[in-house]
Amino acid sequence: MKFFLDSAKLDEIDRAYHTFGIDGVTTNPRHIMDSGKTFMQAITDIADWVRREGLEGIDKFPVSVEVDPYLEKAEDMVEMARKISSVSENFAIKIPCTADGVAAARQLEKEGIRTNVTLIFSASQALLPAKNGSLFVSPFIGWKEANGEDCRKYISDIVQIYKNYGFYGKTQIICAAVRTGKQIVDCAVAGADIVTAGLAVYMDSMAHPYTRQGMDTFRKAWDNTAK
């Protein structure tokens, strides 16, 4: 399973890479909005990151940014989505999931311009992006389970019927808006592709009470080893 940062942040992304070896990131408008700068200028900001990295390449390290959402006309965001695709190679043009939306991912990835269908709420939704070949599709988790759903079958329900019809792989599932560790084991259990996720969880994930309990009991152990 591959990691993605879901951040516009140059130093969370910097930092989330050289730590953990994230694989890519996601970005939303609450994202750019967070890091302070103007969308074209945060977006370039990545950009410019990825050529330092030496990461050019979609296939590389894909960077999802999202039309903006007011548009809800397919050819709204094709044109918006050609003018954000011209800034780095690296980027997937995140679409929402509506009938348009579809539409205009579809169009897209006929002219070569790789897409992430985004906002996906139910497996039924996953299903059209899939057919017509977008790179990555996002069924949120969080914001699923905060109202009390639990996304386990949800994700699984994805996985299984992309296997059904040979779109696992093709099209890959980004499970979206993961908030903890259990969430992201929930998604490896279930085979999605991908998780993104705020550096913050990242980290969470990877504390737990016994391995700091672990590592007073050496250290204890340490200090009394003659010397």
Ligand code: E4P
The other form holds:
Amino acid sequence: MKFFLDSAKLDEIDRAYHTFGIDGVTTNPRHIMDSGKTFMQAITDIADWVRREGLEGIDKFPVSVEVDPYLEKAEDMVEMARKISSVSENFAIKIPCTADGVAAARQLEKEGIRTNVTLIFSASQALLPAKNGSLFVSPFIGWKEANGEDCRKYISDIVQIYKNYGFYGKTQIICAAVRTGKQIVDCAVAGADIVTAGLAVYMDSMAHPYTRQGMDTFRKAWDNTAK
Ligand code: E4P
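Requested next: the structure of the form predicted together with the named molecule (the form predicted on its own having been shown above).
Now the full complex is given, and it begins with the chain already shown.
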């Protein structure tokens, strides 16, 4: 499974890449706002970081950037996506999962602009973006589970449907808004291609009190061993 960082902050991207070897980045309008930069500055800075690290190429290190969330019409999303994609060959353009969004993604994929159909909350929403060739779909986990839903079946259904129809691997499933180590495991067990989460989620998922306790135990043994 691949791990993407969900952030538009360069210091977090740099740390996650050099610590955990993350495989890509996802952003959304909220992450861009949190970076404190203008939209263009934030995405240009990420594109420059990708070049500095020698990670050019969407297959090497995809970066998802979302269109203006006020756009409703397919042609307007397509127009903005063309502009965003000219900033970096690494960009996959995030398009909301509406009928117009799917039409926009279909057109963009025909033009060779890779897309990430986002804001997916049901297995049925994940089907048409795959049929129309999107590189990624982003079914959300954390928002649903915060509302008391269990996402395990929803993700394993998407995986199974993609396997049934030959989409698996071609349209990659990014489990988005992942908040806990448990959710990372659920996505991995279901066979999702990718999880995307904030740096704090990855740091927490790597921590276990027994690891620290074990280190203390072994340090005491080390101290009491003749050298
Ligand atoms: C996914 O690609 C989204 O950027 C993200 O996971 C949205 O959720 P969040 O901002 O609530 O984490």
